[in-house]
Ligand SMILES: NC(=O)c1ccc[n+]([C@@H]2O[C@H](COP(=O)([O-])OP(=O)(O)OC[C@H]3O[C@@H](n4cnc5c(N)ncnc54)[C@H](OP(=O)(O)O)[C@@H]3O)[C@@H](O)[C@H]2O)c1
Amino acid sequence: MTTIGILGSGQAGSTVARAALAAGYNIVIANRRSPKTLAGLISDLGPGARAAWAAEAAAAADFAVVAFPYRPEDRLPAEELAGKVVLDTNNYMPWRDGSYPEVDSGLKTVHELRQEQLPAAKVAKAFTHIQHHARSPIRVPSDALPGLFRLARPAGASDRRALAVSSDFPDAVELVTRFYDELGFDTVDNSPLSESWRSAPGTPMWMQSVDGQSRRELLRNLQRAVRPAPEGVFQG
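How would this chain look by itself, in the form predicted together with the ligand?
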């Protein structure tokens, strides 16, 4: 049985946990405060789920998901994640996450930065353009489901949506592709991490997060993305 370590138990972490459990995985989930504060969530998630501190969840994981709005002062359990695939769900938003000058200046993407923070792990940007909460406004009952459930379809369905992945490691892309498929989605490989700006907040594909997009639409939207000019390049 494969165990996924999920760091972050908010909208993204708890939704990916629920989907992973439904697909037959075990999960170990952590938050910032303490495992004790997760008792309600664990009872709600049911068999196959347990709570732990972040480092313990990372150590128990076959692969991991970083599902918190990462701030410059945050540290990941790099030793425990060494050699493992780490899916990073972060949509970098400086108003919320604090700012990283090397990302703001266009020198690197936030996910290249995450790879540097976890040099012995295999970072993959994943699950960043799917809503982990209800659709708003709710027009039909299924809108109350997070997009990860509402938009999931069996393989081969004509209205199956696709999700993007970016990584510097082909085996990480393979793992995410398999995981997406198990959860009901096709994959578009937008590697390496230096290309992950194409799926950043505000890009054409990201604007389709609510209703999702087919593989073909996602590919087109990734190609249509225009990288904002790095700050300072055109000054003076």
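Could you present the same protein in the form predicted alone, rather than the form predicted together with the ligand shown above?
Only a single chain is listed, so you will not see partners or other molecules.
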């Protein structure tokens, strides 16, 4: 049985863990503190989940999920993640995490910076435009579910939504595509990582993310994205 190492136990990490467990995966989850601090979450997640230190979760993983914002000073378990696909759920939100000149200038995306933190891993931007919390406002009872559950549909459903993936590695895109499908979503490949800005907050596809979009709609909205000019630079 495939084991997913999840680094980060907040809203995104715990929601992806629940979805993966429901799809038949084993989960090893870690946070910045001790595994003991995750006892309540592990009890809630149930069989198939266990807590560990970050390096242990990374070592146990067949593939991993990084579910916390990028910080250049972070020391990630790069050796344990070498050769493995790593799904990065982070969004670049300067108001929350601070700004980075490489990203603001358009030189790199935040996911390329994550790839530099994990040079021997295969980073893929994934799960970044699906809500891991209830819809707001709640209109019907199902809106209380996280979007990852609320919007999931079986393969072939006429109202199936799609999620984007970006990576510099085709096998990482293939893995994410299979994982998305198992969780109830189609895939749009928005590779490489240098193109991942097209699914960033504020882009056309992002504006449609609350209730999702079909594969065709997502493709169109990704293509409509216009990269903001660096501060002080006129684009005309």
